[in-house]
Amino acid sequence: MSHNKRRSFLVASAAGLGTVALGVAVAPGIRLIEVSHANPVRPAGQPASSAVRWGMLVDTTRCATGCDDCVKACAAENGINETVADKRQGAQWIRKIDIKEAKTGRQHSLPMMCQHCANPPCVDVCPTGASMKRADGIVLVDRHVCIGCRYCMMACPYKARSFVHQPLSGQNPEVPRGLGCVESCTLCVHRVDKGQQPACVESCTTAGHNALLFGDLNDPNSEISRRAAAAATSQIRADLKLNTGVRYQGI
């Protein structure tokens, strides 16, 4: 096949992509267009909408040092740490962190997760498209993708992503993960896509804390544009410019 031709079945094969994907599952329920693309916002049968941005308020007056249910929740609901092979490459999407601030001496206690930021740097130095984020602010990782250069790793300032060293087995079909990929959190963009909030937030809600708030950020009437109307919010490493769509009320 000449180099004409061999280009012209490819920009003619990734015409029809929109069509032939939707029949190849990544894993068992969960498809790579579907995740591109879907928003339960949205009606049936159209992309992600940028008239929505996904993100999650954090209130660090409420979340107390020591509490980690939000973290057991993300293992539980991701198939997380739950094998030898995950114990030992110390998998984790979500983690409890302690700061103190140098002037006051006040400490506080928070979950650090990917921060689903706007201008992702882990998007930006991805060379193979593999980091990636949807309309509506989730960033994710396609493993089919990634090459497991770990880049994205070196470039994100949250040490968020971790890279997949060995086997994994006994996993959460909904959530796709792999050997030899950088995976971190996804917002439980499965639960998301089914209307549903993600585990850390259900957790956090159900055992009282409430210091978890997921919402749109986009619309202004949301409870999580409210909370962040009416008290200040902030973001980690704020001078970077990266436009989080985490946000922490406390710090």
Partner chain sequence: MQLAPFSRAEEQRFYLVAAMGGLVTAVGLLAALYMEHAGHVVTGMTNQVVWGMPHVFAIFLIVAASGVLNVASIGSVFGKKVYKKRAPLSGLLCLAMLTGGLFVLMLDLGRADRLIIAATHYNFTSVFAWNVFLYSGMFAIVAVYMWTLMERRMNGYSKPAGFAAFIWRLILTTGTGSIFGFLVARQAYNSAVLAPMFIIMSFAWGLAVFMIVQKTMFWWNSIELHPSVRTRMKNLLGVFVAAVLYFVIAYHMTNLYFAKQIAFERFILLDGGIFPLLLWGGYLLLGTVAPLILIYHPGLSARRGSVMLASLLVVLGAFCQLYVFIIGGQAFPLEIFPGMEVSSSFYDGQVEHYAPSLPEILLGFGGIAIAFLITAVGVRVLHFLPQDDLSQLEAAASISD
Given for the second form:
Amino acid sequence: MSHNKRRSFLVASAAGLGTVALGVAVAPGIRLIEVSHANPVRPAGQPASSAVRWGMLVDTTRCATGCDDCVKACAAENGINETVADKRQGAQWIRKIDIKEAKTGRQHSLPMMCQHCANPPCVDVCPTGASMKRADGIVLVDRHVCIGCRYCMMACPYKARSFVHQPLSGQNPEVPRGLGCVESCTLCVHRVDKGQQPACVESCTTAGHNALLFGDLNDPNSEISRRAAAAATSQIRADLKLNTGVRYQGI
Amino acid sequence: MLRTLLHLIAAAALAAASLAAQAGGVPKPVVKIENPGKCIAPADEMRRNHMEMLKHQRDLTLREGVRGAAAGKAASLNGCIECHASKQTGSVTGGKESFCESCHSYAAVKLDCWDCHQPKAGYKATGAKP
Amino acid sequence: MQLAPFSRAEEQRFYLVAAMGGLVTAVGLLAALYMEHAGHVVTGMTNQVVWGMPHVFAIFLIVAASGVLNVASIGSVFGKKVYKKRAPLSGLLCLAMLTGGLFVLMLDLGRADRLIIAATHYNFTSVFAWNVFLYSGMFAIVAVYMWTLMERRMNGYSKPAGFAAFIWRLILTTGTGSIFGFLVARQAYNSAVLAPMFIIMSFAWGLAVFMIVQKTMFWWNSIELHPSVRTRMKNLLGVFVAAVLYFVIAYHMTNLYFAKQIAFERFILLDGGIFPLLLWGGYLLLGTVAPLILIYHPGLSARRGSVMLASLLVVLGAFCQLYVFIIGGQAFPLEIFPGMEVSSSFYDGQVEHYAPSLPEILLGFGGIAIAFLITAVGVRVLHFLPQDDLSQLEAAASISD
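What about the form predicted in complex with the partner chain, after the form predicted alone?
So here's everything in the complex, that chain up top.
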């Protein structure tokens, strides 16, 4: 797809929506205008809609080894700030993985987090229904119902979930989290519902890496859909047929 | 376990308290309203129903993604905190004087909400790389 | 055979034993309270090895609980007299161990205080939720079954009730096995052999536990088990132990040759440190080969205590096997990118360490103590000592010899 066509489309749609203000406030311009289109604010009192499926595209060719801006942004946004004596007991909602193809020696670096599957194994196995998928495809743990059995952690093929091993304090008001429950990337649901992007995506974009793209996979005109249509993207452990909402490009 | 036990004790205490109240012996809890404005519903209704409202809202928000309310005001927990946090401590909990604990300590209700929810108004968490 | 009423000294001994059981249970409870209060930081479990020692104990107790009922089934369903005499004890043990296992499982939850949620919110696609049903159903069915056994007027119904219990426990063990079988993402558990393997393991473990309890009770009452009964039961145990071995071999073979989980098998069988050690030394040598020798060697098997020792070894082997299965299965790195070398801050691609902490081990023993306590009190109050009809046994023995 040519860049020009995309731009004119975007300008038109952005103007139509009249929500440019949000985008312009934060450079670098055009990308964020796209975002304001991709992610309209849902009116108060309205539930999430299944017409939307939120997803993320990770361009691993732009993701640098050693860069962990997204991880830091996630921790700041979600108040993941506790000190844990044994790091293995600490929560990680997003992490950087370095992989090397055994045969060719080709290396990639990429962020790994909840893949927001359309057929999530965690939701299938959860005994109380605390693991759940919202209508718009975001997989969450309802921590009012979670009993901390950790079956979902056993079932997750991506090790995307963490169990809170110790009492916490100083949480971010918008991101409650606490002892004895399982948690994972929420795709920054509290931000998305306000029309913002997940913190990791925003930080990656602001820093100019542009390795992460957030948007609606159901909307054929969203940038994420168009990029996914134009370039080869892959789902991790595609063999499990989970239909993940996070897609990777370049591996 | 411990909490279940506490709940049981709480229920017993509440029953005892209401009996005592009927007898007219025990003083009512002092509920301080420090910020002006209007609650999301009449005070009387709030006293009776706030737990149901909160539970309803939390399911709506979490499971269906409803934020705010189309008409009126949503029973958002963060909303309660913004209005009801103490001017001194900035919090709705911590000590018998605090808003959410004023009645609860009297009625021996123990909430687990603050295990996760930030009880302070306008709090900004710091982030650190884990 | 009539038992003499309890003597004073015997009475005191009983209270001592019961108090010991109570003490261990109390310590287990305290450990659980501590874990809940401080959080799972005080355990060896991590975000990499999420299920630990409590699950080893709980799953042993639950699987063996279903297997111990086998003794009753052989009596009621297959009409074997010797086993029928043991049906009430078998039922009691089943309930006791099921209680102990669930005790451990529930108290290990991150939010044990929300048990009420587990009882009221069901997700019907979850194998875990099915198991909650299976366990409560098991309690009900076994209770009814025991009633038909103990209440003379109901004796006529003991066969259908026994049959129902038999079927139910097969489903229950399948359910327990499926908890793991459904974890398709993990190399260790993605195997169709698991469900039948758990059933046969339950037979062996349950019978071993039964023999231990029976022997202890007979010893307590200074009675000897009749040799013909002893021979029959020990041989059955031998068959079960051998059958488990067959399934264990089948499990590893299918992993190696069909599923191509070569790296995982290498880890478990060769270079996984503690896991191969526990598998070869604990499960195979101590838990399988040694009991089989004790059971089948003509000289050894005749010795006093050899069957008891064999049963104890089978239980020890079971714990080793479960440890390898549950912990080993998690310690082996999850393959997120098949065929690639992986590294991250979250220990991707690394073999995990797990060191169980004292509270979680105490919790596990608490579960065993509860089962013990229920059994001891039940046996005491309800007179569950298996009483063989000696004249009949003599007659039978002289015919078959």
